[in-house]
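In the form predicted alone, a lone chain appears below as structure tokens.
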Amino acid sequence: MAAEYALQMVNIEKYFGRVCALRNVNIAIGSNEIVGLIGDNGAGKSTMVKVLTGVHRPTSGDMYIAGRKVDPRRYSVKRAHEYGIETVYQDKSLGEKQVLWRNFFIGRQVTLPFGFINVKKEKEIAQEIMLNTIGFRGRGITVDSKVSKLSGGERQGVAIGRAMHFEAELIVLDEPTVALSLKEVRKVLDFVHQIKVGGKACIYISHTITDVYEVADRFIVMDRGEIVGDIRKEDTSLQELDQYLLSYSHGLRDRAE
């Protein structure tokens, strides 16, 4: 499998116990693309990223991240954060009560010889990591501030630069601009554009159609455990790929065939 890939889904398929949430998935995500996951409430979009991230275990398939095989029996959500996974969720990815410059840290701190954590060196990372990596520049947000201090937007900014930081071979994005206002929305796709310009890629899902079309050079649409679609940007609008979204959700598909 070639390394140009950051992510390679090859047949996955995920039961519990009859039940089948994933059907012969294959996905193949390049290591500088934004792709949007997108389908209906129950299409599979999260198991499929419960798999991905070593929350599940897969039933049967292969996986590879940036063209190493995954041993599905010896992967789990710490194992994905070593093969470069890093997952975003909405309001959920910071320590509320911490200053900035810990969360960018938290479990990978920066050590002296003797063990004790180099408060110095985390802070001036930090640092860049906010004017340089995701452009922050927030006015009287430090590397000290609190996240409790920090808009909805400039939380998801943070844990995304985090994810850059630690050259995450693939950040993941769950729903991070749901009950954010428009203002707040627009910082984080902001943010997204750096993750491309960054060399990095991304899976972005999200309910709002328009966000996913702005950021993503792809979609991929999941309908009950499938692929049912892959689409690049460039052959499709907006207004088709969200007529394409109904057709699935309003049972239009079925009902053709």
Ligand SMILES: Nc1ncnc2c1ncn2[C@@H]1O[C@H](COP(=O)(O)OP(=O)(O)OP(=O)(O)O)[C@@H](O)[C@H]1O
Contents of the next structure:
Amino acid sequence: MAAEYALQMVNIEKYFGRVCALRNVNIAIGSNEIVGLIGDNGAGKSTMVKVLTGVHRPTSGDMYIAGRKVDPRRYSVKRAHEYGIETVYQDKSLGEKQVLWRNFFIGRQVTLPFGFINVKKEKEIAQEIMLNTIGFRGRGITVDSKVSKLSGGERQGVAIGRAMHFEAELIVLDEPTVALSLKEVRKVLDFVHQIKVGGKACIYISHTITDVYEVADRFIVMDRGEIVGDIRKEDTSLQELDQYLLSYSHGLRDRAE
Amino acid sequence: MTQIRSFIRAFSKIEGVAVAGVLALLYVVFIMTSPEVFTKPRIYTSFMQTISPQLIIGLALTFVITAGEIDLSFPAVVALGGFMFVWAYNHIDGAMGPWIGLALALLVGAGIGWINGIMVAHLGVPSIMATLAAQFFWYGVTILVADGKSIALTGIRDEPIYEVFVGRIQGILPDQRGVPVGLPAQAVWALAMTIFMWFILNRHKFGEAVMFIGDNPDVARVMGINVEATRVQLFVMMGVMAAFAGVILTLDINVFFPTQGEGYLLPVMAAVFIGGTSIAGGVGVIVGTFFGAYIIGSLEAGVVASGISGYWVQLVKGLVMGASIILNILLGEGRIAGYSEKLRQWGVPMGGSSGSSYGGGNGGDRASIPEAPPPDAA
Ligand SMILES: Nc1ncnc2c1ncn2[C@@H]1O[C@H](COP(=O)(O)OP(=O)(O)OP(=O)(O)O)[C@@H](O)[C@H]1O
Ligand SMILES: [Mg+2]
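Alternative state: the form predicted in complex with the ligand, after the form predicted alone:
The complete assembly is shown below, putting the previous chain first.
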């Protein structure tokens, strides 16, 4: 990929009615950079993710994906997928009662004429992903299994495998490790390391600072809809970062209104 | 034994198999209790005649319930759709009259569905409230425009539209005491629509969107499904099919009356639930709705023909519906398959892999965490 940045946001604002969820957001994510996005509950992290993945339309501001300007009116989840942006949420990535193969392709089905789904093809590819990308081998899970039968870690594996299969340039993980055991968290972190090795970009959101610190090259700190900190990993230690964040959550660094 | 076990497993996975079993059992009971009625074709054609409009509505309602919504306004659409048809038939001269009537009915159904859809998808009104209000409103409109009166369709039997939708297809069913018994055309329409709707739900993008929305609208949204547009389309479809059922009913009985469709509300919902579609959303069973409609539609005549007092009909309906729903839940959660597991624990040899594991790996030995993935291929 030629572009220097996988994603740039310029002066992005997002209002829900009168509530301002994002204010004056300016960020640039390098094309092979892992960015940790941190901040208190309600800081606007998920909202930012939803803007960049096409779920929410920003109230104002510009976005560039791989250097190309995005037309906000025509931007959508489908467009984001086409641009190579994939998202993994803890609980909002998969349809629980649906079989795995449908979950791999929902929103971008392999179709026959008239919008009918090519089930055979989808199952084949899903099986391929499960064997080669996720590495589910002989554990009683097939492409016809329902998601509700999978453990949290397995679900995350599916969601991440899906993102990898669609050759994401930028993978966004929004709190992917909530309620996972330590072993399963390890898996997710390993996936993030692979994104780096694979030459792709990633935004990693988590409240577990040690995890973020391990995988990220840079930390962006949000507070009440604004970006308040942008720290490179070289310039800080885990303790320093932790102290810095604590000072925010204790209101010591309250913004001057 | 292995074969038996995997056969049971595979069999219980076939869509609607439990409900089909209930229906078959029901007919076996009817045939035993009143053979003179239930071994002749006529009772079955009479079922097909009365059940088809309900089945058609049930198919659409299956989609609506799968999407996690409900529609209580279809009885009014059946009535107003029937009225539009009769009105056009009586007011527009020429061969096109009834066809324009059909088009008008479907258009009105689509319009009512669209308004329901806008209320639910864009104004955020829970569908049970929006469509209950719609039921009162459009039923009221029907009474007003029809002046509360029923209207006869004189001469409709000579129109081609009659043959097309509710005519009798001869030469398929056996004779009854030398008298030929025709297959009701509406049953063929309903069957064709069942097959078509199965493909739409299970093999089309629209059906997949409906399932994911019913499962979790937030997931559907972040995966790129236009949740609002799909919901509106869903209610439009519901309206169109309810109006179509209204036209078929009106044609079949040769008369429009303002309260037609009133009696459909509970049986159609029961048919969908008996069929295995859950009110929780996310899963829809079209084949189940088909058999469910026949179960609920056969009970009344069957119970009465069996010589039991008509007072028992409602009780039996409740019993059959309850039993079907419990059966569906047991099958759906794989508890029946679980029993064969238990048999094995008790020493009944039922070995062999479930046949569901990957690439001949050590099936059944399921760890909770995926293996370390291979490095990114990119
Ligand atoms: N769809 C919505 N409608 C109205 N307000 C919203 C909506 N989504 C988010 N908000 C508001 O925007 C603000 C930011 O929420 P957001 O979910 O982005 O926070 P977050 O940083 O992801 O928090 P958490 O760490 O708890 O996930 C909150 O005040 C929230 O109430
Ligand atoms: Mg969040």
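Here, rigid core means the biggest group of C-alpha atoms that superpose within 1.5 Å across both forms. Since this is a predicted model, take the numbers as computed values, not measurements. Numbering follows the first chain given and starts at 1.
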Open item on the list: For residue 72, does the CA position differ by 2 Å or more between the two forms when the superposition is done on the rigid core?
Closed with: no
- [ ] Note yes or no: does the Cα of residue 172 move by 2 Å or more between the two forms after the core is superposed?
- [x] no
